[in-house]
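The form predicted alone is given below as one chain in structure tokens.
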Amino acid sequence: MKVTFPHMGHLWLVLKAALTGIGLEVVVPPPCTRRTLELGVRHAPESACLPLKVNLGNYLEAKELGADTIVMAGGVGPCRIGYYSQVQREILRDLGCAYEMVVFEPPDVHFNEVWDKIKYLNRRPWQDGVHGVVMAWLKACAVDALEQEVQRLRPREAQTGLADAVFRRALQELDAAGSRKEVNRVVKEIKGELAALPLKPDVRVIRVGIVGEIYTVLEPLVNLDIEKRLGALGVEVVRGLFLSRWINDNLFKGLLPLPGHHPEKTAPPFLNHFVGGHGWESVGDTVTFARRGCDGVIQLAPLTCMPEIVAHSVMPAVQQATGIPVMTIYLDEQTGEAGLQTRLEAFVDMLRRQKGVRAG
């Protein structure tokens, strides 16, 4: 069994640690590129949302490397991710790709089913498997901690790109780490290197929160590296969606000591219930960012994403009540870099002028 999975930002590093830990041979798909997107677009229904198309490209590229089994997450509720696996299975079958698909539905709804699939995949004694899962969790926390530091440094570093270069090397070292001690060493050393980077003198940054559908928030290919673009414009990006927080909220019910999403507390009265995907969190996080003094919020979503359309529809009320400007960007395979860059520059200019007026 050679197992692969879809990309979503740095998720590959976490899934590789977990699946290798339970004794599986893992085929990590090549990093998402325009070729990945083109493969998915060529074979997916035109009206399918962007994550389905990119995931399909991941599977086709992994097949070229010998993968024969796909591990992926399912879903419940209004979001279309609930039938991704069925659509993709049929497309791959029509293309002659012999893939077995193991779909993990949300554990709070299908716990016994999840447990049965873990037992099916596990190839090692349980204590070894638990070690692999613990390593995956530690790496998720390490990646998120370092990425937040990079987000803070991007608008402040004297030479653009240095922090990202250090972070890329950190990902390689975390991937190779085989123990808690090694993970802690990598985090300590990389934080030291980041702290030593030369900074611009007297730089005045603005802070923008990123909210939206998790795939478009975390995957740089589909959001056209929006966080790096904002960093180059002098913007410190903050967001509530990180891998470790998503794992904690969805798998551990928020029991671990990490900041989580609490849309039931922050989204009302603008949105009072779950609408699928991360629509509720988008509204709640926007309110949170306004309370924390952010200068603006950017909402990201795949084109035609229903949960984010619902969230988008109440954003004007959130803006009026909190005073925080919100810009919504829908992404698909037609999204152009020049158009996105122009919109970001205009939004950042507006935020900078508003901040200047407030400061007098």
Given for the second form:
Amino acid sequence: MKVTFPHMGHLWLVLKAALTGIGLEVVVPPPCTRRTLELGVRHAPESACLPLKVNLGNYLEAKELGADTIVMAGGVGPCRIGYYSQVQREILRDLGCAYEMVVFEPPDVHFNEVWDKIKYLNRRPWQDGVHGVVMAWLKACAVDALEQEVQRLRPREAQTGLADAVFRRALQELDAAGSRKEVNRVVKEIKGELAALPLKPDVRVIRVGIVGEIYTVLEPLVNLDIEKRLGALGVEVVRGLFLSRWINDNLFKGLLPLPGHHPEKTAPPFLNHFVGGHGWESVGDTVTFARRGCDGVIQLAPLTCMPEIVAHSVMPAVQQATGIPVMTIYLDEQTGEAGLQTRLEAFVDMLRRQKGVRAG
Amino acid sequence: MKVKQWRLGVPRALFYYYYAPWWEAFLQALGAQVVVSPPTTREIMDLGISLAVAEACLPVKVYYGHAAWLAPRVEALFVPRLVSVEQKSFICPKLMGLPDMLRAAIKDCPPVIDVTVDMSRRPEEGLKAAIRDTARAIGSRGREVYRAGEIARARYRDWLAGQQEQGREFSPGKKEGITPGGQPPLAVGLVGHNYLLHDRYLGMDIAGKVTRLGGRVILPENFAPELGEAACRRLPKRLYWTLGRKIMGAALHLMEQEEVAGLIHLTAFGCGPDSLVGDLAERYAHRHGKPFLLLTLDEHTGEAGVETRLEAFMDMLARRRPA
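Moving on from the form predicted alone, kindly provide the form predicted together with the partner chain as a structure.
Next comes the full complex, and the chain you just saw is listed first.
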């Protein structure tokens, strides 16, 4: 059995650690490229949301590398992701692309099913599996800690791109790390390297919060590397969505003492009910960022994403009440780099003028 | 314990086409005056388009239009927050946020009665809570509410029964009328959300157009809902959208009937659930060898284009017909 899974930002690093840990042969899909997107777009339903199309592209590219089993997450609504697996299976079947699919659904449907799937996949003694899961968790935390550091450095570094180069190397080293000690060593070394990067003298940055649907926030292919673009424009990016936090909120049910989302406290009175996906969190995080003194918020969403359309619809009320400017960007296969860049520059210019800070 | 007689606005869009008799009977029995917006017109649609975000689906934009038309004419809008109307199923996310979306979009929005209807976990309790909260919002409680609920339920039951009788009962083998060519009309299954199929302006009266082209339209309410439910149970995974399941069930049931020559799926641009459900239905239809026409409506859809596509589809069905 050669197992593959869909890409989402740096998720591959985490999943690879976990799946290798339980003794599976893992085929990491080739990094997302335009080709991935085009393959997916060609075969997916036209008005499906973008993650479905990119994931499909991942599966088709992984097939070329010999993968025969897909491990993915499901759901029971109301967001469309819960039905991705069903549609993708039929598409792959019509394409004559043979895949076995192991879909993990929330345990409140059939707890035994989840258990059976883990047992089905597991190839090693339980202690090894636990070790794999622990390694996956440590790597997720390490990636997130380093990425936050990079977000802080991007607008401040003297030469654009150095922090990202260090971060890329960190991902490779973390991928290779096999023990807690090694992970800690990588984090320490990389942090040291990042701290040693030369900075611009007296730079004044503005802070922009990024909210939105998790896939478009975390996957640089579909958001056209928006965080790097903003960094180059002198913007420090903050966001509430990180892999480790998402894993904590969704898989460990918020057991670990990490800052989580509490949309039930922050989103009302603008949005008073969950709407699936990350719609409620998007509104809640926007309010949180406004309170913490961010200069603006950018909301990212795949075109036709239902929960984010709800969030987008109530953003005018949030803007009016908190005064924070919000720009919503819908992403799909048609999104062009130049158009995105122009919108970002205009937004950042506006924020700077509003703040009374001179550019540069 | 009525405090006053409310003038309540009920937009004629979205779930109006599923629950109108229930709502009207219930609110009126509690002494409220119910104002329903007029059938969709160009003006109402344009009003909605100007208020809603561009990425919202067409039916939601039309809903905005109806609500905005009502806003200056009533004392409160009745916009229940429909989360779920049956166990383990959901309505689309946009319906869950609808009251909040309207409040953010409509200037001088009157108070919105946004009782939450969530029957996903305990259907009985969810419904009871929704009824109680609605009554409380207009100042009623106690026996009166119970009585109004009974009246509403009776009216709703009659309406459902009437709808099935009204539609020509679909039974395999039953053929009506003769086309100019001397052959019985082609049976065409038409599936989609009720708020598209039954809103004559928004839905462009596809059923009427097909009939005029010599077809015999079979709508989902023309056969027992259990047939659709049964067809849907054959799917490997339960469909968790209530309306998506209705559409899928109708499509699956119809494509298995030998008499049905082809299927038309009417959808609106930007409909999330339809983008997946419709694609699955189309794949199954192809495997059954049934022609499948997807008609996507948006605010720019022209009548002539729709008619051309329908004509081509009907011609194709006629050519495929065994001599």
